[in-house]
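Take a look at this single chain, the form predicted alone, given in structure tokens.
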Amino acid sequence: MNALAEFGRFGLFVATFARASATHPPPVRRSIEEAYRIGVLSLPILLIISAFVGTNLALQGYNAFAPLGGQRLVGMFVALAGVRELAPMMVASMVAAKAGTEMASQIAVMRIREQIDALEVMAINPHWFLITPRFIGILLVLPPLTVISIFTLTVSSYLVSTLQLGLNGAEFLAYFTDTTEPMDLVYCMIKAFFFGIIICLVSCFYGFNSKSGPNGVGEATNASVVVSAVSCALLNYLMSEILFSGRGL
């Protein structure tokens, strides 16, 4: 019953936000600022994580296929595991942990300091003022971040496969390109788009409904990243089933 009540409150929160965003002009400047904060400031850590995930994919793929004499299939393994699945989920998890927790904590602090009530007193809709810029910003940057992650992951996998594992670079690229299609990038960007919606709305929801005191802020921040990660993982499975069903290799 508590879970159903929480889901109902979240639905009302989303409806209130949608109504506020539809009846107010988009805050372009603040949205760009949020996009910079979420995207550009997250880029260094994303590049590092993507590079090392790519190296691990190459190593594990090689270790899995080498006993069977199929080490040349590492490129296919990187394409299937890295491009289709790991890159979108990795970007979503990183943004949820960094930007999502920041959204939740900032709004939760404003809630306990009664700054959200002050916005309402000044006739400023808090849902539009606080959520809409973050919502637009995360939707602008998450798909490009996913493409950058895919590129970095692929390059690091290729370098490890050719320079460390001694595989043929042409074979790696041939299996990689035979397994992937341009639409795979589009599908990954679609995934990232919906992941951004979930991360922003969930994080802001827990921030808006934070309990008073430091413990309340901590609980809101923790709940936002946990629920965002679980929701994105579930959605990733459903979208992979829909987008890649029947594609095979």
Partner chain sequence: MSDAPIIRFVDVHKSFGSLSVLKGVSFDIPRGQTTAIIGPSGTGKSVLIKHVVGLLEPDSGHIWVDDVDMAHASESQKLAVRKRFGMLFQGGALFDSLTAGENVAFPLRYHTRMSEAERRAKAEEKLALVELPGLYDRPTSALSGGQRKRVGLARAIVLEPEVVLFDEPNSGLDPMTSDTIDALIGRMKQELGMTFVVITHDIVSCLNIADRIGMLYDGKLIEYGTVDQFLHSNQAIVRDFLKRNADLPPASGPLIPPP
Given for the second form:
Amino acid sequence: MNALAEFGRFGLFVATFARASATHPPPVRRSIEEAYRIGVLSLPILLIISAFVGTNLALQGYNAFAPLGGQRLVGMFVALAGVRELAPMMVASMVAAKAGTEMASQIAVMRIREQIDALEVMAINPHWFLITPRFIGILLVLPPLTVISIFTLTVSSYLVSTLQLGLNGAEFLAYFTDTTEPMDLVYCMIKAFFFGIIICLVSCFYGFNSKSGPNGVGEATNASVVVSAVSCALLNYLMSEILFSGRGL
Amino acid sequence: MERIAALGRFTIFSARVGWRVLTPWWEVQETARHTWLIATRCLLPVTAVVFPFGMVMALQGLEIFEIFGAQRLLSSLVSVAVFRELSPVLASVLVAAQGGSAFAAELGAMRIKEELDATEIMAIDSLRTHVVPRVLATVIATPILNLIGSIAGIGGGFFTAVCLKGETAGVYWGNIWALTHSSDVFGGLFKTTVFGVLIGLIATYQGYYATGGAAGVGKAVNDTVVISVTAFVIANYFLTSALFGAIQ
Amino acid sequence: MSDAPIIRFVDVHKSFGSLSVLKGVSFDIPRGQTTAIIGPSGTGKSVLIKHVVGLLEPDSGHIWVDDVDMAHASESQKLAVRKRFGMLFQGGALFDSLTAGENVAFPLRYHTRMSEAERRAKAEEKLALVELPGLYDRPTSALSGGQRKRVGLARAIVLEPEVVLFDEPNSGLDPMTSDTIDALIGRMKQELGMTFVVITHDIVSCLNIADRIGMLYDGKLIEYGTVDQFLHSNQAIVRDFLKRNADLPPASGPLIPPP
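What's the form predicted together with its partner chain like, now that we've got the form predicted alone?
Following is the full complex, with the preceding chain placed first.
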């Protein structure tokens, strides 16, 4: 019952935000600033995590297929599991953990210090002022982040395959390129785009509805990252089915 | 320079906490309470995230095994991947996001509201009363959640393979242990114990030294998730290499 | 300027869950005067004032701002009313990412067509008015509690509103700073001729600045009138409240703030 009410409030929040965005001019300059900030915030950690998920992907693929004599397929495994699934999800969870939590805590702090009330009293729509630039910003920045993550992950799994596991590099690349096509990159960016929508709206929602005091900010930040990660994971499967399934290799 | 200093502070903090973990007295009740809290808070998110990952694993794995005509081994691919990598990493991500950040938020709020100072002034060791139980709770809860996540992931694979793609249920269950060994399960448990230590220490460190009001608490929570995830993902590479190595 | 009251509360009720905060509040706020609402903390004074600008909506009753009922106003009506109001929040509610001056200039950016230089000049003029000249580029984190309130006040009056609402202008300040804020409010009232509504629990400050005083107690306005009427109230609770807040001036009239 409680969850249902929360979901209803979220729907109302999204509707209010959509109306505010539609009836105000787009805040171009501030959106670009937000995109830059989200990108800079998330990039270092994304690089590290992508690199180390790539390494383990190669190890895992190697160990899984070695009993079948299929070690050579590591390149294919990286393409299927890494590029299609893990990279977009990783981008989503890192942006949720870094930029999403920051949105939630910034807005929550503004809520408890009455700054959002102050915006209202100054007759400035807080949904438009606070959420719209973050929303546009995250949508601008997530697709390129996904491409960077895919690239990093592939390079690191290539390095582990050739240097640590002693596989043939040319073979790795051959299997890799056989399995992926340029459209996959586009599909991953589409995934990331939807993840961005979820992360931004969920984080801002929890920030806006923060309870007062230091506990309130912590709780809002906390809830935002878990709810957006879980929603993205569920959405990921759905979109994989729609985008990749039945397309074969 | 600032980072090196922070690393030094963190090391000292860890040593102080470690000393108190090894010597009496322990806040047994508090530890149990926090363990229960973190386990129940993370249970649903862990299940909800690992399950769809098991599903995509099966979805993509099926494509590769079709090449060998070895679809029957799918469940084993899923279980190896889930036991060794997916569940340990995902469960730990969620423990960091849900449990670790909550601990950082609680301790941060206590620091800001001067509750930690008040504890010290009453001549009570705040590390023992507030920090150690939380660290122990993460260390205990993470492997348990990993096991639950593993079951959810294998269930997710089952859902895709059997319910959606029409593989045979008996074959799926029968082959789960075809390529999987008990060492995979214990390796995963060992890894998550290490991850639990990292998350617990990083979260409590961030909260314990939070400054700057409500905004500072938000920053502590944010840093906890990011730093602990980075730390254990890097640790994961070395642990996987050491534990499972490469079968030459 | 008409003599009709600018704000009218008519039988306003408001509760949060099972907690009933306002239990039928009715009174008029006259134009061009300073009206203070006092009462012990936790009696819903802030709730009362937030109804005026539509930050909260009542469960029943009406809040008339001229001829707009804020209880049932549309979003655009609310915006129109808000543009005529300024509000000083308890903690100042300054935006941390902006400097002191940028905070003051903030409403100008969205509600006027001024150039950046004009906005800056205007903000500096208002900062001088609140006796903080030259602080335009000071980051908000480097402001003291009293300075934050002054910057908040400068921001509240930068659009030259008809009504300024003050939510606890003295809370969290030491008595000295508190007195200078009172003096500032008194001086601004003389210079700007605006309507001021002040929420406070500080009876001394109340007598310093107000033309009319109302006391909110247990969800009701138990006393409302001119300062003299208030000081001679025969309500036990009012007398009690006056006594506890010690150091009362002689019942003849309010303290005149030093020029």
